[in-house]
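Taking the form predicted on its own, here's one chain by itself in structure tokens.
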Amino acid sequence: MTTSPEEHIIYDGRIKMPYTWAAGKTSSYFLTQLRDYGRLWGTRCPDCAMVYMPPRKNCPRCVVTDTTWVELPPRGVLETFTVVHFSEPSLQPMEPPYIYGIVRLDGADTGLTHLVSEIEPNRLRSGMRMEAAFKKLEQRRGEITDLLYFRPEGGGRQ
């Protein structure tokens, strides 16, 4: 008896899967003041006095768990960017082209990863000021979308 070679099929599926996760009370509070009040928060770490954006509850440098809450202005500078132009619009927030950037906010050491708008993507550059743009009041749900994205400062597309 012979044998074949065994005969590898590959299926290209795509599997949506709802869940819930907890975001836990150092999240929970950076939600809850982004979507009651438009306000960013950061925390510091006592030690090290690093400014961290996201915050984090434990310092990864330090590894203290007793970081305090910083308030911090929703103005900062683009650090870096990605413009996106693949599309799958199942797991997209819109349409390509699109641009993802990381901001460092005034007051922080590390860059929050969001979306920037009001620009084209061509005019975009590095250490340029940017501010962040938010759903109105009562669109928010707690949600890291409640900042809808960051723009130039002074807004306007340019």
Partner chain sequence: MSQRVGIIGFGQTYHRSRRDDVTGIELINEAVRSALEDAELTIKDIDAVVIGNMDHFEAVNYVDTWSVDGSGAWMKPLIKLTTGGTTGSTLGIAGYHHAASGLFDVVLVIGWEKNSESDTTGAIITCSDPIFDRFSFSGALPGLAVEASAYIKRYGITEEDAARVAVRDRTHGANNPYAQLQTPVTVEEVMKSPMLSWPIKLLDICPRSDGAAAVIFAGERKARQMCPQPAWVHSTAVRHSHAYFCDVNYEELHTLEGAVRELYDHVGIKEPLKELDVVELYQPYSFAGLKWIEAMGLCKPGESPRLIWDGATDMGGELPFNPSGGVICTNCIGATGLLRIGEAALQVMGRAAGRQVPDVNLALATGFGGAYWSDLMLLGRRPW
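Here, rigid core means the biggest group of C-alpha atoms that superpose within 1.5 Å across both forms. These numbers come from a predicted model, not from an experiment. Numbering follows the first chain given and starts at 1. First, how it differs from the form predicted together with the partner chain.
The Cα shift for R14 between the two forms, taken after rigid core superposition, is 2 angstroms or larger.
Follow the form predicted on its own with the form predicted together with the partner chain, if you could.
Chain only, nothing else included.
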């Protein structure tokens, strides 16, 4: 009998799989309006009157008939934020420090999570008025990042 040396074999593996995700009719309308016109739309529940942003086809709370469209202004209130100081280049290409905030657009009942820019982190306050900055028309792809970031209303530092 020949013997092998004691060894623990370890295999490298990677699950490589193609996926597609259909945005569906509701989100597709939101995304094409954002891409083509820089407009933001929420949805209102016919039952409880909640206005959702991003839009929901159905009210998650009432589970009744479809919601209806309501256009929202590209302005609102910074509800909360964080300044990120670590780097995760494979997932988030932004150079730290960068700012995530949740902005509730005027007329909406839920906030939109996005980047906040054109402001020094130490000047950020919850409750600040914010406005949306959009990518240039030719750079928009029908993605939520066609909205570039939020900045202080009236323009932040460049």
